[in-house]
Structure formats: C-alpha cells, structure tokens
Amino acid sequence: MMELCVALDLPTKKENLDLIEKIKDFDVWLKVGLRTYIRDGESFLLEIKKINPDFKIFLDLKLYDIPNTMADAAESIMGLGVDMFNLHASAGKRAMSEVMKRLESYPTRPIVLAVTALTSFSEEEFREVYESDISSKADQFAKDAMDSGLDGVVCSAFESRSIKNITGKEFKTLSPGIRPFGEDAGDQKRVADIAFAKGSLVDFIVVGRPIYRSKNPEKVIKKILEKL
C-alpha cells in the first residue's frame, strides 16, 4: 500500500513540534529536510521520537559530493536513527555503490533513495542540465541506482510506472509535490494528485503544503489516508 510522507517544511522548530504533536496517532513518516536539519539538527528528530517514538523519518539531504565523502557521510546518518535518507543519482554509480558498500557492516540499515529529476524542473530547465528528456534519464538514473544496490528512487508520478517496468515492483518509488485534491503547484513543476501516483505504482508520497497550510491538518491527514 502507498504511504504518506509529511513534509517538516515549516519556518520555525516550533511550527513543525506544533504540527507532530497535532498528527502524533496517525501512521505516518515524516519528510525532515535540508532547511530543517541544517537550523535544528540531531536533537529535532530526538524530538520528534519523543512525541512519537513509531514516526518513521525520512531524511531528505540530498547527498552530493565525491564517493568517499558521500559514504562518510551516510556512515554518519546511521548514527541519527532515521528510517530512511537519500542522495543523488548523478553523482554516478560509483558513489551510490560506495554509499551501499559502505553501510554492508551494519545489522540494519535505512531505506536508500537515489533522486533521478527533482520535481521542480520544467523538461526544457532539466534538458539545459543534464542534455537528456526527463523520462529517459529517470528510466536511466533508477537503473543505475538499482545496480549500485539502492533500494529505490525519488522520483516525479509521471516517472514512476516506467521506473518499475525497468526495475521491478520491489523497486521503490518515492514522489514529492504531490497534491492530494488539486491544489496550487507552488514551485513544483511535475504535479500529481494522489488517484494518479496510485496509478503510476509509486511506493511513497510526499504531501507538505496542503497540509501544514490547512487550519486542520488531521482531517487532511485522514482524508489522504482514506484515498491510499
């Protein structure tokens, strides 16, 4: 089944706190990114456990950077007790594997997701980037990530259901920017609303304005979960 990811995207600390405690009985994961890591750190997802010690986090960094360096870096996220983080396919094959070889020490390990299109980029913004059509390259990046051992991608609804032609349903995919009941995209370029992410296989969606932006995100909340 489908399961939703809250986006932590709000201004301040307390505004996320307030947010966790007032959905802290549904089951859910929740997205912490790089604005609220960077501003708030380990002691927020210590936080978080504390209202909820069964949320699962997602932590939404992003790596980059040389393999060496992306693996130490992944080596230190084991350390946050988070239940899933991800890192971007473009570094290559070599990172990602290095990532993956790096963590084979450990008991258990997160879920690892590589991102192939963020979701904001129009075809014709990706195309001056990375000289590809977006469908090709996501098809080709999520493959990459699969031989490297990843256990799944980020990845846009549009995207999904060819990512797991080419790599099978075990392959997981997980889609930001998804608009449940046809809100404003905001910033967002490759859209969804939930019957369409559905549709397209996808394993995991992230939902943050319509929901933090309500004046009763529980009802939200329960109305997302009762469409999954």
Ligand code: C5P
Given for the second form:
Amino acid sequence: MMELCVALDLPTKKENLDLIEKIKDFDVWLKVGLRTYIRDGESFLLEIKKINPDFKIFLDLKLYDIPNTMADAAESIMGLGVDMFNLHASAGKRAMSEVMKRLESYPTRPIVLAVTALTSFSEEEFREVYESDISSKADQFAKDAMDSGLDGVVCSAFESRSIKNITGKEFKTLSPGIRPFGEDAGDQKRVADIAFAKGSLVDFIVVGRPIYRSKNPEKVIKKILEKL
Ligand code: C5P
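Alright, leaving the form predicted on its own aside, put up the form predicted in complex with cytidine-5'-monophosphate (C5P).
Every component of the complex follows; first up is the chain already shown.
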C-alpha cells in the first residue's frame, strides 16, 4: 500500500509542532527538510518522537558531495535514529556505494533513497543542467542507485512506472509534487494526483502545501488516507 509523508515545511518550529500535534494519531511519515533541520536540528526530531514515538521520520537533506564526505554525513545521520534519508544520484555511483558500504556495519539502517530529477524541473530546465530528457535520465539514475545498493529513488509520479519496470517491484519510489485532489501546483512542475500516483506504483507520496496550508489539515490527511 502507498504511504503518506507529510512535509514539515512551515516557517517556524512552533507551527510545525502544532501541525504534528494535530495529526499525531494518523499513520503517516513526517518529512523533515532542509529549512527545518538547519534551524531546529536534532532536538526537533526528539520532540517529534515525544509527541508520538511511532511517527516515522524521513530526513530530506539530499546529500551531494564527494564520496567520503557523503559517507561521513550518512554515518552522522545514523546517530539521529531517522527511518529514511536521501542523497543525489548525480553524486555518482562511487559516492552512493561508499555511503551504503559505510552503513553495512550497522545491524539496522534507514531506507536510503536517491533523488533523480527534482519535481520542480521543467523539461527545458532539466536539459540545461543534465543535457538529457527527464525520463531517460531518471531511469539511468534509478539503475545506478540500485546497482549501488540503495533502496529506491525520489522521482515524480510520471517517472515511477518506468523506473519500476527497470528495477523491479521491491525498489521503492517516493514522489513529491503530489496535489492529492488537483490543488494549486505552486512551484512544482511535474504534479500528479493520488489516483495517478497509485496507478504508477508509487510507494510513498510527499504532500506539503495542500496539507499545511489547509485550515483543516486533519481533514485533508483523512481524505488522502482513505484514497491510498
Ligand atoms: O508543498 P509541496 O507538496 O510541493 O512539498 C513537496 C516537498 O517535497 C518539499 O518539501 C520539497 O522540498 C520536497 N521535494 C520535492 N522534489 C523532490 C524532492 C523533495 O518537491 N525531488
């Protein structure tokens, strides 16, 4: 079954904690991204667990650096007790393999995902950076991630099915840019609704603004969970 990750992208720690408090009885993942982690750090993760220890945490820091630095960072992440984190596939296979090798000595480790193409890219913008169309590059990045021992990728719902065809059912896809019921896309370019994500075999959907900008986030989450 598809799982829901709620993006904690609110401007202050208090607003994020208020949101978490409101949704604490739902079976959802919480996504802690750059802004929140840079500002509120590890203590914020502990506060989440205090509200409900069953919340699963996805640390969305999208690591990108030289292989040794990425492996060092991954090892620091191990100390945070999160359930999932990610890095950029464009850091290369050597970097991804080094990260996974470094995590081998731990009895358990989080799910590790590689970012393929950010969902904010249009085809033209993507080509300017990667000199490729999104779909073939995302397929290639997914294959690289699988060969390097990762558990899955971050991709838009539009790339999910093709990636699953290449990598197999077990290899996970996580798709941001989800507008569950056709809400405003904001800065996202490759946006899909729940039905499309489901049809594309997406394992995790990430939803931010449609939930935290709503007057009644609980109601939106409930409606989403009913559709998964
Ligand atoms: O508000 P919205 O639903 O667009 O939030 C999507 C979230 O997913 C944001 O936190 C964004 O940083 C993140 N994300 C993304 N595209 C990726 C990876 C992460 O939009 N490829």
